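Let's start with one chain on its own, the form predicted alone, as structure tokens.
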Amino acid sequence: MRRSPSSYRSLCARTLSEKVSKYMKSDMYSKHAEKYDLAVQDNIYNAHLERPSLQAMLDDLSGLNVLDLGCGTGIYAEFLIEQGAAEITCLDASQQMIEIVNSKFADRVSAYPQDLSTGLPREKSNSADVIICPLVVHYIEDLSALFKEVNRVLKAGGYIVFSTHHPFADFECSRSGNYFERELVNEVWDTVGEPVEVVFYRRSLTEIMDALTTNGLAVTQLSEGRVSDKVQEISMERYDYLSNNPNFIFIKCQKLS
């Protein structure tokens, strides 16, 4: 979901035998869900880099059915409500995150726990106008299976906008030295004010693009994001770094048929 490594100890461990979506088991999104909710309201990586960059790629959402994959604690749900979306469905692998979403927006959104690595079994075909998926796909091993489901659920002409770790940024964690090899990475982030282990997949841009194009999704826009000028007031060091180095990548795709 949500990379906020303002200060982390990189463990960068290649353990490809672990073939499960381990983000579900991370304390970051379960034990520390409430702390996480507070932390991402106004932090550098989520609030002042990822969210404005992804939101800038969305068209008018008024009256549309929107599916929020990896909804976290409902930060995007609030935005979607403000933008006038007609129906909002929020999914997250973390039961704790879903409970927070329901406590905030129970009368305005439909929210339920779902491991995205197993697809979208409760969602009807051709039902969503727009799908957003902020900082989630790096936790999923088989992207082709996910994007096949995205294609099924999107209406004809509908689109998905998603963000993920930039392949260039993650390559520093490679133990194989092979950019094109998918690797499982362990890091420790201090997003919630204390060190928490997080596990995700490092992969090439080629792998991401292949997973999209082989499943009927055409890339219509690609961005590497732009850090908000507000970050200068928080940390000039981080602002200078993020102004000169990619951290996330943002991709918009339309269903072909």
Ligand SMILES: C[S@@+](CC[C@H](N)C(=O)[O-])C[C@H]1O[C@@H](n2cnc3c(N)ncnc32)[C@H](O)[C@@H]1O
Second form
Amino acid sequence: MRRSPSSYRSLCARTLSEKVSKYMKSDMYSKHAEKYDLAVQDNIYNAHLERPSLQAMLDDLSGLNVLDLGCGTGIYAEFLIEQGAAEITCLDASQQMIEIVNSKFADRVSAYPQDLSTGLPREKSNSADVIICPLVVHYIEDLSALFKEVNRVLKAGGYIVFSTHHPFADFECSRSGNYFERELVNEVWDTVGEPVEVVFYRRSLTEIMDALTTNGLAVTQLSEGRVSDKVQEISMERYDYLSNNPNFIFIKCQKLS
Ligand SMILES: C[S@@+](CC[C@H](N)C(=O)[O-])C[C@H]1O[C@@H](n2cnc3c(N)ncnc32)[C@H](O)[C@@H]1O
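Right, the form predicted alone is done; let's see the coordinates for the form predicted in complex with the named molecule.
All chains and molecules follow, beginning with the one already shown.
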């Protein structure tokens, strides 16, 4: 077992050597979409670590066109509405996630199913002021292709903020022992209150940075997140763990050209 037993991820099971289908459909985000929606409202990893850390990297969003890639059940959409974004577009590979977003915010956001590994074909070039992509890129094999699309869709001077698993934390799950080799990892998480298998890519920081910089995206800010003090009231053990160990990484990049 690595890390403390968590609501976000719990057990490093094994690393898969074989490839899986382009969109790694996970029960977590299809079969358990409703439970996932409830779980992330107030849990430690999403509500008290990931969201406050990513949201702190966003500038004033009022009047802007914002794209939410891998929107899940729309927890960020709700935040974007509160922040006064003018146009909000939510994409997710899971039809179940999109249905939940539409049931909550159909009048305020445009949401549609899209596998990000096949790009952003319905999004116009130079159309988004801001793109957010929280906790999704570890499900995408070819990050360079995704960031090429992000560059195309961003307006000049626009920016993306995304979060993903911290490469050093994920290295604990490596079977190859080679940090620099991309690996498909299979873990069992208890996010939704029962064990659910999740498959994602573990990759080096170099691979992430290369995918950005070769696609005209300049890193303007990098954060390793900060667990909120409120977690002390929920679990002192978890608070201590997350105060001393990296779990996620947060990167903000501006479109160069
Ligand atoms: C950890 S959840 C994050 C959801 C949301 N961003 C949040 O922070 O609550 C990951 C999301 O990525 C979506 N996803 C996974 N692979 C995807 C892909 N290839 N294209 C689009 N969405 C994908 C899942 O369906 C799921 O909703």
